[in-house]
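Given next, in structure tokens, is a single chain: the form predicted alone.
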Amino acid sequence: MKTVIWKVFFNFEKEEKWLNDMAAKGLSFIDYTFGRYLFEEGTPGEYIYRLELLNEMPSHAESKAYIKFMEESGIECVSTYLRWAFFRKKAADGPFDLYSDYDSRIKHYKRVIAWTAVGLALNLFAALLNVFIGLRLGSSGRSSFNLYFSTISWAVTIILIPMLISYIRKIFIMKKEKNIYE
């Protein structure tokens, strides 16, 4: 049987936390669109998930590869949204990271920042513009979808602010402890 559940992450790390916790229940992810997580029903634990920001499109030469790769090496690429891919392997198997040293993880985060920064530009982009244009347009009845969008922007400019400095805090973590631990 299949289940459908519907849900918005802006943080991977909080989403790749969630899919992990459906697949101890018992709910194995097997596909996702904007916001639509397609699961079937498998064996509490049986998978690890982790997420991964593409360096290309998955249609690329170079990500299509690295999907091959993956898969080659026994993990397998479930599902692939703009530049995401979401990763699985059996637990059986063992541990599943994705990066294996600091470097390759800091990498992963600079992408995520980058990524999310260009996110965080548009929305404050568009925040402001509809406000000057609701205010533009004033008591006119036209103004309210203006205001209205620009306060969905602002909310999601005022969601991924923490969670940009809350990623660039961890490369900082991660570069003292490679410091001392390499």
The other form holds:
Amino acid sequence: MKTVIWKVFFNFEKEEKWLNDMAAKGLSFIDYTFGRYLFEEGTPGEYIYRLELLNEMPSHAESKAYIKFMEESGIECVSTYLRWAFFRKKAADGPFDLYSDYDSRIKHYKRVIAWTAVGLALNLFAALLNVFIGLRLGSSGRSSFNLYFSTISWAVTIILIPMLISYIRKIFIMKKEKNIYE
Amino acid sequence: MAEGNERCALTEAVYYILLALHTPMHGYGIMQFVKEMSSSRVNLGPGTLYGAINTMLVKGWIKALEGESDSRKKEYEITIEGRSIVQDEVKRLEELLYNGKKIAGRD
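What would the structure be for the form predicted together with the partner chain, given that what you showed me was the form predicted alone?
Starting with the chain above, the whole complex follows.
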């Protein structure tokens, strides 16, 4: 039986944890499109899921080669969305982490930060534009929804900023660890 | 640290991948081999392995073997340059080990 759950995540770590929690309950994630998560019923704890922001779009040769490499290593690419790839591996095969060293983990966080920053900038721009238009229309006596719309953008901004800070802090901690450990 | 051509320590992942590739192997084989060799202590992440393979291909420490068809898994093998890198690293590790035992004891 298949189950659809609509959900919005900003933080990929939380999303990954949620997918793993669902898998532990016996709902194996199989597809994603814009907020729509598709699950199928399976054995509880059968899979471990990992999310990765690829260097290029999934259709790009570089990403294709990478996904092929993963599949040859017993890792399934269940779904892709924009540059995100959803990977899973059978839990019976042992622990599953995409990275086993600080350098590649730091690189991945940097990539996530860069794209989050782009999203944040666009969002801030939309927020300010809507406030500006809203105030202009308001002062000329016309009613406007722009001010209301801008609250959505402000809410997203409030979510994204602490998230960015938490990622940056993580990189900082990893770099410190890297000074001592490999 | 790695300025110019000055030699520095290999990462554990690179060192073990180079050891593994003394026999031609594909990615998954490398992971299994390294895991066995280290009694399950070193679990190479596929993302890390992929990055390391590509870097070493560029450096010429390993080479990809031509498969007969596209469906075959891509195999890699260490090059002569790669072998000499490993040998230098073994010498460096011997020095570390010698000094460690001498000062910190434990026999």
